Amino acid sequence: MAKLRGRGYASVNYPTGMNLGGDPSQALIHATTTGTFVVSLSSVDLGQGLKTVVAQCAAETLGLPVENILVDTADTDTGPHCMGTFASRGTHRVGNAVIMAAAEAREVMLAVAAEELEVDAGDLETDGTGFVQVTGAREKRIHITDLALAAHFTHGRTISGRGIFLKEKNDPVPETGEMDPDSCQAHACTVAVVEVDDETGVVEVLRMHNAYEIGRALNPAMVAQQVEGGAWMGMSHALFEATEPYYPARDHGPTDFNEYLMPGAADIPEYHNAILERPAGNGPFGAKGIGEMTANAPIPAIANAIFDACGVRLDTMPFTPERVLRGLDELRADRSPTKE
């Protein structure tokens, strides 16, 4: 009896967004009297960090600190339209819409600043710290708080903008089947190193090496969290989680999360991640979607690693000790001299 080590590879390419009947998302943005820019969305942050990335896109476009951005994901009754948070579309669709809205608001912001400073709007720039200033003459400037107050109470101007990004519906060409169902595609590869106990059938994932090409990482720390969280989910699907069927009866199934198997802290392997940036021409600052795909490649990578370790090819999840042991028994039976 031994613990057998194996290595498995798997790669994936994943579309950003969906075709549907068109795939639009809208964004609205306006400045308060104190210079906070409120981004209004119906897009939902499920914990993947959408609000942070949206704030970054708005701040970068406006030329202001991210602390000046407030993201309001209200609801679908009062917010602008969004198709939903799915298909790894949030950063791409919503980010583009926010950039459009922020660019429109920036024009108004500079126009009001030009009146306050008595210069041409084309001579102005933002310094990234909250000031609008004359290019090459830093001493002639105005802070966004004073600017917003002047817009409201002196000029009667609303510093605001609207944006909508639409991936138009695309139908297949009847003769060839050719079509454009998504906006861009991200790519990834996972290498999993596992150890298989051929006496108990237990599989332990020792290491995962993940390489992701995602256009541009707008927030590298959050990308790493997405990759590692997705790898955990993939490993959980591969080795632990099951819904139906339960054997030998449904009564054996879990009734709550105390009984539902998932990896614990001691099961988490070493992660080694590499992020490759190949900016997408239609993405917000070049970004593509990195969401659901992070859970995909680990599953076949683990399956291939099990095969490399002990020769058992599993194609039904989860890869339980029972299935590993049954596979080993079949291999021994196939090699048995009596079978000949």
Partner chain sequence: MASQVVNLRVNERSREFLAAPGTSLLSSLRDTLGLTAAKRGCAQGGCGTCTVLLDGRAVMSCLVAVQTVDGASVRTLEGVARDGALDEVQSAFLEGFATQCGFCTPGMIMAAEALLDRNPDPTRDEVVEAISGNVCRCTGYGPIVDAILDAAARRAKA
Second form
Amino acid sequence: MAKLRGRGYASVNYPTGMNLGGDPSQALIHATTTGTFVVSLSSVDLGQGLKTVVAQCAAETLGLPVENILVDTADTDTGPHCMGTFASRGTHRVGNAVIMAAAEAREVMLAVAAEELEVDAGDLETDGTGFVQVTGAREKRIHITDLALAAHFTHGRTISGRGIFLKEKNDPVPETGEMDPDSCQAHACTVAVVEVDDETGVVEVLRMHNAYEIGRALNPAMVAQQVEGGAWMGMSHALFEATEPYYPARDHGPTDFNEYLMPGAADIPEYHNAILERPAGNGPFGAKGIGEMTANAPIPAIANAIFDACGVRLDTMPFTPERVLRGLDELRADRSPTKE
Amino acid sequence: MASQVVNLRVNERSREFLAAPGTSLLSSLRDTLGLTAAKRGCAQGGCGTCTVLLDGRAVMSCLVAVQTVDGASVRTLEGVARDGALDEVQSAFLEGFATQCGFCTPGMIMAAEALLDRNPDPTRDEVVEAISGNVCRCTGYGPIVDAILDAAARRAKA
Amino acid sequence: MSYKTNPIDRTYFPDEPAQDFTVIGSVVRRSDALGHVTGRTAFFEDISPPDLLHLKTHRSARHHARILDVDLTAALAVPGVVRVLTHADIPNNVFTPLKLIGVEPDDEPVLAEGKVRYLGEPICAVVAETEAAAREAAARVRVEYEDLPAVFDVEEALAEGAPIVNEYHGNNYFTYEGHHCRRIRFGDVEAAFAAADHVFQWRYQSAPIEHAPTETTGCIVVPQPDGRLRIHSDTQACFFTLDNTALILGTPFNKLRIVGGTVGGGFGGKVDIAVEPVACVAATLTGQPVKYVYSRYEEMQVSSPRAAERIYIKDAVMADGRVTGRRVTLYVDAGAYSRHSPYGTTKAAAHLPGPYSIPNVWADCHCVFTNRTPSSAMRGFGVTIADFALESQMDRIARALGMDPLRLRLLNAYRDGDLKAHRKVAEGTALVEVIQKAARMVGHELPEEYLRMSSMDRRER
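Can you swap the form predicted on its own for the form predicted together with its partner chain?
Zooming out: every chain and molecule, the one shown earlier first.
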């Protein structure tokens, strides 16, 4: 009886967006007289961090600190339309809409600043701390709060902007499947190292190495959250999860967290991750959507590692101890360890 | 069976309220007292999102019949910050990116508070054990364990 | 505190213009984290409007059955019960969520009408003053069934003579513009098999998987002074839920308002129209706020899971490792109703044959109806299970040929300018580079010519 170690590989791509019905999202942005910009959306944050990342997109475009941005979402009375959070579309669609809205608002902001400073708007820049200044001339500048007040009380201007991103409707050609459903593709390669206990059939994932290409890491810490949380979910799918463990039989369906098995904090492997950036031309600052894909490569990487460890090819998910042991029994029965 | 008056000391404040038989501590906190930090993830003791401190011990408040703990002292996440400042566990979770959707966070933090109150210098394994009843579906747990260890280190320095 | 970031390796795409960002690319603290660590983040269930009523559902105890009788007497006798809703109370009871983008037909009742098609299908909804009363009354509803034959296996469902799961479709498959499946036809896959040095065919299978968000699906509907309904929801798609709900209620769209945006985990499980319509009907009929939240059992067994998939892959492979043809037969187990599965099946088709340039591809992707809980979207919709199959397949081919599994992948990797099977020209590809990087991370040695490969360099195949 032994613990057998193996390494498995998987490389994948994943589409950002999945449009078959026309896929738009809108954003509105306006400055209050405090110099704070309110981004109005109806988009949903599931925990992936959309509220944070769109604030970053607005701040970068306006040239203001992220503290000057408030994201107001998701109320259908006040937020413009968004298709929803799915298909890895949130960062891409909403990010692009927010950039467009913020760019329009920035133009007004600079026009008002030009009047206040009595210069040409083309000669102005933002310094990232809250000031609009004459390019290269720090002494000639105005703070966004003063600008917002002046726009409202002196110039009668609204510092505001409208943004929309639309991926047009595309219907597949029924005969061939020709279609244009997505906007860009992200990529990943995962290497999993596992240990298989040939007595109990238990698979332990020791290490996962993940290389991702994600366009642009808009917030590197939140990218890390997705990569690690997704790797855990992939491992969980691979080894544990099923609402119908003896599918297609409907019996023995788990009804709670005591029966629906998932790895806990004691079961997590060592992660080694790396990010490559190949910005997408149509992505917000080049970003692609990666939240969904992070659970994908770990599953086959683990399947392939199990084979590498003990010669059992698991073609049915999840890779439970029962399936590993049945596979080992079959191998022992015909003594052909590399049977395919 | 009749409803009964229950006295609890919640976050250092005396609270007196009427509870029907079988009412859970979680329901009393959320629905009667308006303290909604503790979450209802399953109402059957399986997920830990409702974890609070009951006389200093971490309990799943959905499993505690409130009439049976009359007179007890309860601490919820609302009572963790001191003088308006985050405590070490909260700061460590905040700065360590240990939250995603945030629904497990209140229970995780309370489980950590209970651990650090009785064991200020836990090992990684002890942290893992302390949150073993708490489900997180987003983070993969690593950042949460790291944050609790970091909180212990912060508390030791304080 | 050190948050985690992953090292960004800029050696792979050095020609990408360096950009001078101030906020983008920085570790900005999450704007929602303070609320999370203080418990102040407001999730939909954190409001308690006065006079709140609770809604619980009586669900089918059968996989497939005619409903002969529904007896509400015992349920209505439970103290605190306000009313019990059946299909007759739902203005437009039969719907399908993707009708918003033109998907037909309506195929799913909000509350069962005449028959049930899966175990756990909602039959009637009890509205009561307390959650306990609603739960007890829901349990006391008596339904008399006449069992019908059920089918659970996707291939059995497609076989001749199988019981029809969903009469709205007439067949046990979703019809794509007259076809029984979503097809990909690219090149000549049979010619590729004939010319191949090796032909490999294997089968893959998954089981349904639950999203298991810590916060279950739910909503609280609050009637407003102006006669509108304010819906506090954890939907992943506010307007999508609003539009579908209005269609089911037969009410002008602007009579509804969704307030949401903060969700305790979704993973695709909260894009179905599961709770809002019936809660809105209850709030309208009672004039009181109504809360309808799934129990953990409902979330586990009744809410849509990730579909089980069965995938057959047959590959034409040359002795040097080039995959010259790939034939994929995919069965997506949609369960009893369409929900988002027709779309997910198309997404799966667009993903084939995986991130490889294979000149001949044939795929039949079936969206199949069976008598089980309807499946729907989940993280990696249409792709996750396909990747399990595709990447297991690549590993098996490499082993059968005695080849390094990474070299096999690099040899076949798609690159900029390649035409994919769905006739889209690849751009911005980076599969080659992530494989090279992963190899480096684990000390997997690759020959120089494989290290020199580039996604930007499209060689002749």
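Numbering follows the first chain given and starts at 1. C-alpha atoms forming the largest set that superposes within 1.5 Å between two forms make up the rigid core. Nothing here was measured: the structure is a model prediction, and the numbers come from that model.
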(request) Once the core is aligned, please say if the CA of E139 is shifted by at least 2 angstroms between the two forms. (result) no
(request) Determine whether the C-alpha of G264 shifts by 2 Å or more between the two forms once the rigid core is superposed. (result) no
